[in-house]
Each structure stands twice: as C-alpha cells, then as structure tokens.
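We begin with a single chain expressed as structure tokens, specifically the form predicted alone.
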Amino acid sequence: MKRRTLTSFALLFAGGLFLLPASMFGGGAAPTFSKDVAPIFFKSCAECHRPGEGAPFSTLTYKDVRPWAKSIRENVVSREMPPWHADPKHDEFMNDRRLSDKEIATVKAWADAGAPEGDPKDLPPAPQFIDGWTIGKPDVVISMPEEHTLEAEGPDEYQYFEVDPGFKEDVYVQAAEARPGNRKIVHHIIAFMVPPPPADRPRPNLTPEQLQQLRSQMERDSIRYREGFLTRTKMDAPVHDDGCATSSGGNSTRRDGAGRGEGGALLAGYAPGMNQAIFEPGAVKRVPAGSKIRFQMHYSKVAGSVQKDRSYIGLIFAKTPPQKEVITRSVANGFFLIPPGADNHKVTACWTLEDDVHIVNLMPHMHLRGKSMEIAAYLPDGRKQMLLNVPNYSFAWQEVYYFKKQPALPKGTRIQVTAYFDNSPKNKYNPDPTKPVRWGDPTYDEMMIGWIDYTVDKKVLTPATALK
C-alpha cells in the first residue's frame, strides 16, 4: 500500500510539473508573444486570422490573441490548426502551412506560461495585405451584375449571374481571387469564363417558350432534376460507384474539345478554407476575347433574417510574356449511390491523359459524408504514383494543394480519384444516416470531384497582343 501511495504521489507530482509555467523550470524565460509567437502567427495564421476574413479572431495583435490563448494551445498541440489534411508521405506542397515541432512547443510553452506579451519593441512588422485581397491589388475587379436578395427561410440556393467584362482581346491572368460580399450566406463561389461560340456555330436565338421546351427535354433525358434552385440526381438513375469501369470515367457532364464543362472553364473560386489561385511566372489562365464571366453562387440561408449579397472577383494580369496555359479539369463521378448506414463506401472516377502534362495543383471536393480521398496516377508502364492522399477530409476546409515540384505525367496516364464516404451514425456531421445519398447541389446530398490544374507540355502560348 505504501508503494502504491508513493507511485500515486509521483504521478501527481509529474502531472503538476506539466501544468506549471515554463518560466519555473530553469530553462530560461518563457516565450513571449512579441518575440517568439507573433512570427509564427504572422507566417502561418494571419492569412485567414485578420480583419475582414472568415476566422473568428485576428492574430495580428496581442490584444486580439490573448483571449484565445487556451483555445490556440489546444488546437495547435492537436495539429487542428493551422489546418492541413494532406498526408506528408507522398509529396511536398508550396502552401504547406503545418507548424514544426519546435513551433508547436513554443506556442504551448507560451500559453502554459500565461500567454505573456513581452516587450512590444520585439514585435516584428505585421504582414501587409492590400485592401483585404490575398493576391495583392487586382488590375480589375468584376462584380455580380446586381445585388441578390436571399430570403430568410427555405433550402440552400444555387444562383447564376453572368456579366460581360468587356475583354476585346485575350487576357492572361496571373492570379485570381473570388471574394464573398456577405460571408453569412455565401458558401461558395465559382466564377467561370464562358467564351463566345465559334463564328460558324452561333448561339441559337430561341424564344422563351422554345428555351423552356429545350430545358424540359434535356431534363427528361438527364439523370438530374431541378428542385427549386437546386439540381439533384434522380434516385432511380443508373448507379456506377466504380466510375473507372465506365466509358466516361464516371463523369456525367458533357465537355467540349478543350475539356470545358457545361458551365464554362473555371477562372476563380471561393469556399471555406480555399486558398486563391496564384500561378508561377509564365503560367496563366487565358480568358478568350469576348468571354462572359458566369458566377455560380451557393447560398445558405440565415433563419429569420433576409440577407443581401453582391460578390466579386479580382484579377491580376501577367506582367511578363505568358508561356503556359493553366487548364482546370474536374475528375468526377456523378452516378454513385451511398447506401444508408455505410461507413466506408468507395467511389472512383478516372481520366486518361491525351497529352504530356505537368500537374500544378489538386483539390478534393466532397460534402458532409466525405471521409477521405486519394488521387493517383497510373503510368503507361504500369507504375502507380500517388499524387495526393487526404486521409481525413474536412468539408469545412477545402484546400488547394500546390506542388513544390510539379509532377510530369506522360500521355496515356490514367488519373484515378478514389473517395470514401461515411453515411453512418458514427459521422457526427451526417444529415441523415437512414437515407441513400446521390450527387446533388445541396450539402445534404453529396459530390465527388478531384479538381486538377495542369499545363500541357507542347502547348506554348504565343499571343500576338499579350500584355498590351
């Protein structure tokens, strides 16, 4: 019994030591915000934790940080913050914001010591952000054509707005950023560029009645249906969980010869946690002359409160001659069905390369039942190259992963996206584990997309009027 008492005392003493302030250990003074912690926050946190952004507090001043010290400690030690969901075993990414073990220990020791401020003279210069923009001051800002009013009650809405930016010549975009006008209701923004139709294939001039007949016919022929402002998949539509076994790779969207979907080619986007598009010098998004910009807006309503929004995008044009065109492709499965209660349901989608390419970045996208996603390349010689593994996907933080060294993939490579979904009661975010789930716009349905930005090796831009 005496030995047991001594053991208990030793454990209590060790635990007490762990809770004591760092300054009481003999290892020197405790870290301070001004000298030790602020540089970490400025480097890895301030992009989101600053005025005007979606994070709940700013990390730019001690006054703003101090009330959150305990929460910061918990989230940093658990590696919940800064958010990063890619498995580091496979590739290195330019925007990896994970803290080092030393940085985590510094933040922990600072919080344990009572989160002292230290000497304000030690505070390094705060990072500079231009008028709230992440990419810097845009050369042009394009807004939705009018303000949209969202009613207080009802399901989510997908709304589309088209605007003519007046581009008379091709323009070359080095960086693009989409920003919500009202963060309370904007879940995501996708800004598409919709080029004018070829001269030999003008857009038909249909009457409203003819247009409605065409839409009705397309809906009858489609696996989708409209429900208010949302598009969903018919429950009795064909099911293909293994999209790679189908001729389309699982994709249910018609594409043109340039790989553009029905909505056009993606130019800029916004979603929770999504970083903005900034490309290396020489790599650009090309907006063809005469293109319209189409905003796809996903709105979530605030109960009891009518809200308004007018979102916008900012573009920075290339200042040096563009060489490579960045193309966006979605590798998606639109035919899956997740059974009720399934806790690890597998869905695949595939795309076979028709050119030699370099992969610029990757972005997984699922909804609330999304569990994990892998994106792998199967080379023509039979080798498998893992490009990205996200073992714990978070719908609340939709990262775009930019490669440090862009993978070079030869023609004939099959890119496979493999997703796993948890539609069981164990998933605390699951809207309803008793129902089967199909593809759909609302977050209570699901999506399965691997977004890919890439450049084609042999496709070199030689614009006659670039940078005018």
Ligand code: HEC
Contents of the next structure:
Amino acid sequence: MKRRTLTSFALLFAGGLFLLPASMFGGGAAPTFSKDVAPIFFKSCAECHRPGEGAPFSTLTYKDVRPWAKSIRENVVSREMPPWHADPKHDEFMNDRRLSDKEIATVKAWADAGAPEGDPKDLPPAPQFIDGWTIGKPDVVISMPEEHTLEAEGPDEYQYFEVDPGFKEDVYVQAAEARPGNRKIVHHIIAFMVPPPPADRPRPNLTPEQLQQLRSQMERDSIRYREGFLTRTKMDAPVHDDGCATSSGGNSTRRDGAGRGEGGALLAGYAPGMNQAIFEPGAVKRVPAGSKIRFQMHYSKVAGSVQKDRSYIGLIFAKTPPQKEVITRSVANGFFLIPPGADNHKVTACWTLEDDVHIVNLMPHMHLRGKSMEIAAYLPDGRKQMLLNVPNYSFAWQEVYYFKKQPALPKGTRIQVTAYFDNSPKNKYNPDPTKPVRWGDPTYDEMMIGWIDYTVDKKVLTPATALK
Ligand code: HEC
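To test you: the structure above is the form predicted alone. What is the structure of the form predicted in complex with heme C (HEC)?
Then the entire complex follows, led off by the chain already shown.
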C-alpha cells in the first residue's frame, strides 16, 4: 500500500498523472487480467509463453498466469521480460518486444492489486497458433530423415542430417520456421539449403589411396580438427583478432557471392529467442531446384537419460510473384584467440559489399564469453552508420533484429562486426577463465558471427530468370 502511494507521488511530480488512466492510482478500479493485462500478454509474451514452447508457463489464460503474478511483476518492472538486448536508445526494429512504460505500469498495478481476473467477457480474442506454428500453417514440412538417439552421458554433439525435399524447380519461401522435436536436448537447429553442384564441374579421377592422401593433407593444412562430433580450432593455428586487417576480413571459409559457405546457405534456424523468419511480400528466400536440406543439430545431453529427437522445418511459399531474393551471409572471424582472464577482448570481422543492398535483419552470435557486439557500416564516403548495437549480449537469447526501415547501403560499403569477449572470472557464465579460447562448436569454445539477411537492389527475381 505504502509503495503504491509513493509511486503515485512520483508520477504526480513527473507530470504523468493526467496522461495515465485513473485506474493506476488506486483511486479507480485496478486493472484486470481480462481487460487490461491479457492484451499485453497476448501481444508480447504468448509468442514464447504458450503450451509447447520453451518458456516456463502460458500467458494465454488467467488460470495459468495467476500463480506467476509476483514473478511477472518483478521480471516486467526490471525489463528482464520480454527479452530484448539491443541498445534501448534505438527503436528501429520491427520485432522490438519491449513493453512501453504505460504497459509496464499496467502490469505492475495489476500485480500490486492482487492480480484480479476481472470479467472474462472483456477478454480479447486469443492469438491463434496453428498446430504450434508461429508462421501459420506451412505449405510443406520437412523433417530430419530419421529419429536421432542421443546417449545420456558425454559432451554436446553437432549432428548433420540431409534430406532431399524433391524440389524439381526453384521454390520461393515467404516464411520459414524450425521446430525442435525434443526441447530437452535441442540447443539449436540450422537448416541449410545445399544446391546441387554444377553439372559441368570437373571431377578429379582419384584412386581411393590418392583420395585418402588428399584428405589427410587437407586435415593437416586446416586450422580446424574434429573431436568426436565437434569441430574445434587448433591452438597453434594463426591468430588474427583484427579480422578486418586481413584480406579475408577474418572469414575462414571460402564463399561465393551469395554467401554460401561450407554449410550451404541458411534457410531456417531455431535457438532460444529465435525460430521464425517472415519476409515482406515479394522478398523471398530461393531454394534452387534439386537442393538438399541439411540440418545442423546442436544437442545438449540430459545426464542420466537417453533422449530421442526428430526436428523439422515448415515453409510457406510466396503467394505473390517474387521480386527480391533474401540472402543470408555470416560475417565471421574464425581466427581469434581470447587469452585466459581477458575481460574485454576485441575481435573484428569485415565484409565489403559487391552490390547495392538493403539490410533486412541482423543477428549476433557468440557463446558464453560473448559480452557485446556492434555491427556498423562504413560508407564509401567514409561516414559511419551504426546498424546494430547489443551492449549486453546474452547467449541465452539468440535474437534476430528486423529493421523497420531497411538500411540501403551502396556497393563498396564495408560492414564491420566488432565483438568483445569476457574470459575473466567476473563473467559468471564463463566455463573456465584459465583457458585460452578459440572458435569451435561446443559452447565452451567461442564463435564470432554477425548474421546478415539482405537483398540485392538490382537483382529482380521473376520465375523466368530465376530458373536459370
Ligand atoms: C522470446 C521469448 C519470450 C518472450 C517474448 C517472453 N518470455 Fe518470459 N521467459 C521466456 C523463457 C524462455 C523463460 C525462461 C528463462 C530461463 O529459464 O532463464 C522466461 C521466463 C519468464 C519468467 C520467469 C519465470 C521463473 O521461472 O521465475 C517470467 C515471470 C516471464 N518470463 C514473464 C514474461 C512476460 C510477462 C512476458 C511478456 C510481457 C514474457 N515473459 C515474454 C521467454 C520469453
């Protein structure tokens, strides 16, 4: 009671009294779930807080929400929920999940008043999720070819599965969603499209011995090595923390112009905080005819219990003629080394645009020592344009930031990704501050990637040209 009175005074002094509904000041009726709070929860929480999703309870019904009222108050007031990690100064993102000050005040006043239900007749219609899909009913569902059994003990695993979806011609994807079969073990899913090799590619005619020799030579030359189901970086491989100072920009894999690296081009991904990609009408992901879909699965084990998983993706095809192809590219540094104990270790990666482009979205990716990431564009005239700043990166939330107004960047622009890592004991998520850290699959190794979805301005896609 006392706290509410103090808050009222504070608001009064702030001049907010006349802008906010009287119900927030204890004078009028307190906000109710049905009338005031459910619209906020349906819009901003149910995406994750609903049956079958990763969050701990559903925000779709009063019965489910009521026991959590106190925790909801705390998490909403502290802005821990809904999760959002971009610099709060900027609000250029379409999928910005943050609640407004007014919404936060409503949730707080509701919890403080004992979380009343109100009249169920006031409830707005609940958001519809078709069979759990966020994107709507997919035109096609593509599953891993078989169920995978994960043993109970041992380190994380990266497993790859390939499926032929049987696409006889190019397919234009308007929306894509990846869904885990078993949330207990699926840490992430990346579904890549792997186009067929060009028919005219010369195939060397090698004996099995020569092939084996070539393979071992490549393994010796590579900066990576395999450890069980994981790829890691050799400790003595060359180190380039400032990837932008190298000719490859820090990227360790050869790519063609479409950003297709060793794994193929990205089609859909799932990780906590991210599972769907929906593009504006006319902008599509193109899956070339004959492509296979390769699932990269990152599994974490449940100690003491053998688990099974068969994850899947859903695609919605373009319903209007496609005009722009959305291309996914990773701007990554594969050569860094974070010394033991370093609390603010800087790593960069760069990519210079070969076309005029529009940036659709950005997604920072690091592991547990990731501290912050900035993605900026240096225009050909020397100006710097900040694209995304995530000052307080959290590995728990792999967020994709969709622009409201897609930045237009001319050919010759240099995109620079700058990451800082905390390998000190101050980082409470740090698995081991005494170890030097390099790129690798497991979460106790690191990664440094700025994922970029973009469209090329001049490349107008019509089915006729795209089939070539
Ligand atoms: C992007 C997905 C997402 C959105 C959106 C989201 N949450 Fe969450 N929330 C989660 C996940 C996942 C957890 C569990 C976090 C963990 O275990 O660390 C969580 C945890 C919580 C908790 C803590 C539960 C506990 O164990 O104490 C509360 C309370 C909560 N959310 C409330 C909300 C409210 C209210 C909203 C909307 C205003 C919201 N969340 C929006 C994903 C989300």
